[in-house]
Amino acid sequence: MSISRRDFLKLAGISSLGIGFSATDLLWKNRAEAVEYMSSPKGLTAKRWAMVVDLRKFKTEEDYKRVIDACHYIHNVPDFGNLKDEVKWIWTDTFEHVFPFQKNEYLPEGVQEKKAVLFCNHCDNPPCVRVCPTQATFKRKDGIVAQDYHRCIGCRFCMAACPFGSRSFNWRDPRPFIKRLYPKFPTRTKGVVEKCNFCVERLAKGLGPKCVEVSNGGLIFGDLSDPESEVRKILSKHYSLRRKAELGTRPSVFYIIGGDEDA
């Protein structure tokens, strides 16, 4: 289902004048999981995908350089060229800026001077879903929050409301800035939010991300609710942490910063 920008502001309108049921309640009442790939008898499935970011294994700058350029090229992300205009579903930082309150003296060598890979952070208890006033976001079955880029009218509350700054907007029309068009993949149109989507396609195919594909084992993915599943057997094993866990989203994310075996 489709909507114009201005069709949505005059229900939203009506619904302001005090009728006894929202706008969005009128729209898609019966909304869900319309972008939903649809998945082959091979594809993958879990009840609550996550990631383990293990940093001791990103060492060059090629190591970041990899995943992000696999990630960017199959999802069509544009290049502008300038930081103003950035779009991005991968990208780095550094230490201190990602884990403010984690740094400290006592870290192992070398860990604070490393940068960490980031994207959405696919939270089991996502602010971006609830502030959607077009349910363009929404949380899938499998805890991958999705977007539907049609439903988007670039109101960009949701950008507000990720406190990761996982979400990139299109202020220009990113198709000319698209350095190499991946065919499987859509693009996106001005005035859309656009952010790491898991691979939800490659997923519905039977293949895992291709970030993790190209990672050379930094990146692990799986099924956090399976005991046997490669992510929760790392996670057993390592000391890890979330990006800003005090805030209650509870990332999908981990992140492996040192130690060893059973550290």
Second form
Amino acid sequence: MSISRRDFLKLAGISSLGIGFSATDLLWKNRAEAVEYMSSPKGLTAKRWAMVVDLRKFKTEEDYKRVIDACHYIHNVPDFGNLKDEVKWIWTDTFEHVFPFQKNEYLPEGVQEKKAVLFCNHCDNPPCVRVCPTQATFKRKDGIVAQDYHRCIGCRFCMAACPFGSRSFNWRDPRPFIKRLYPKFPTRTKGVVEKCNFCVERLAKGLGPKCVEVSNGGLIFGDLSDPESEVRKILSKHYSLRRKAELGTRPSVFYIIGGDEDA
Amino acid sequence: MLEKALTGSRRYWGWIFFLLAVIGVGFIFYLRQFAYGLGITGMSRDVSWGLYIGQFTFLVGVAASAVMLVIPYYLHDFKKFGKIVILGEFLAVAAVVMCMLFIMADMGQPMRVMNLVLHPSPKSIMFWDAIVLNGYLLLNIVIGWNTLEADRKEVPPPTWLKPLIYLSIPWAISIHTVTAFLYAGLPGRPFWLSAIMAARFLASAFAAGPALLIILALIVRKLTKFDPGKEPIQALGKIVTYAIIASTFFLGLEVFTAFYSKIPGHMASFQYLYAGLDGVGKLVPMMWLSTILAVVAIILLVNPNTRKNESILAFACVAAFISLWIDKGLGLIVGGFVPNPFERVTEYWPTLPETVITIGVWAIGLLVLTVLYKVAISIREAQIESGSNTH
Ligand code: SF4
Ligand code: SF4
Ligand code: SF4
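To complete the pair, please output the form predicted in complex with its partner chain; the form predicted alone was given just before.
Let's see the whole complex now, leading with the same chain.
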């Protein structure tokens, strides 16, 4: 009873924002988890989804900004404008901070300061899933580490466990800080954790991740278990890095750093 | 028996109302946190656990330390602890109650606490922590209450209680071990990724808990007709001595491993805590205060002449307690998060609301402790007045 009341209040809350929702959107809002498991006939499927970040294709600030803005817009990621409340799904940092174990002052010029885009690695052996006491964070069969915002109790154990700083917590109500509301994706409440979801909602509709779509080839998405997939092809041709591979979480995000001559 | 908590001197009631007032203020701030969210605290994306979880961790130790009375009394038949073992058990009850409240205060969605039960995940250490903490609370309530009841009627405790008492011994160890595992098993947090974490937790607990108990016993003697006795206090003093030495030694082992290996990630948190990193180090004075207090406490406790002097002992216990509170209630948690996974330093300091809520929870703990102690002590006092023997 209390659950249906809570859901009702939530619905009332959304309606009061004055946004029209289609019936499926409402259904999805309340059953995020169920839909994430739902396979539609036109949905994209894989044994293990993976991403390749080809840093050679990221040249200007605009190249980074475009993917970040696209993701944050379609996922209603709030912008608090301060570090303390910060919530982010995809962002950048410099090589030496992204790969702290690869520090090397004799790297080719510019590599140390080169920025990389960062998001959840959708680890094959994810500590965030292991520690979550409610299974609010879980690993899907296709390798995506997904999260049910409605189940999360906000204990933040997963934030302590993720070695990649991939998770954000809603320290306060995020809704007033969503610059431009994207009605097709649920907004979150205060007190829950969130992160990149490899665009599960788009995969279900047969679309690839949004950041990939706008990356001009800088991001490549595909099935790691399929030798014919684009990700496998590019990984077989270039030397790639994974973040903190020595921790054994087996990230599904690969970084190609150097120019063609390093391949 | 609880009715004994309802009669008392003006001083007793004054204290009760003072605690209620503090709790009230804490609760008002909690309501603000409840409405606004945990953004009201000093925590951030980088330091996502702070004072609340620190208090939880520290108090689990205080709770576990009751075993330092139970083991000698029940396993080694150390009769001298007979009079105060109940004080240890009731301290454990109050401490576990505070632990649970701190967890509640730290939850982003406290209304969903039942999800822990509805969707349990045995792979999560937090699942096991919830089980052992609740079990321990129950064990101590049942044991404490029934021994006291038997005591009042001047009959031996019921026989079915014995197995529970024995069970409470490994259980006490388990609550602190499992809590240490919350931290010790995380990749990418080198400050916590240490096999000695559980041992460190137990050593510091067996120092902080008995130190608090000595302080409480001395207060009880001053304020009531019940005297816990000189010998049990001295025996506890020895326990504090050995435990704080072990605790300091274990910390030294961590420092050696970090700084002899020279692995940057393992040194960084220590550097942040004790020297500052990237030009910032809000916790540096606190950590050195903790170190100095530990050294002072050890010097005063090791020397039998100073330890036997009860006022010096009390001072040493206060020093030990504060030292370990800083180390575990603040440094251990924050140090695990600084620097962050990107080797950047984001600092943390509790905010005013966070501090007031924390004080409020401590006040609830003190209230529970006061009421339970009042009951236990009233029974002792009645026995003293009627001239009957206490064990
Ligand atoms: S990057 Fe972090 S949040 Fe993402 S799957 Fe790995 S451990 Fe979990
Ligand atoms: S904060 Fe939410 S997702 Fe993270 S561990 Fe706790 S319940 Fe799971
Ligand atoms: S995969 Fe989707 S959710 Fe993840 S960063 Fe890209 S756009 Fe955002």
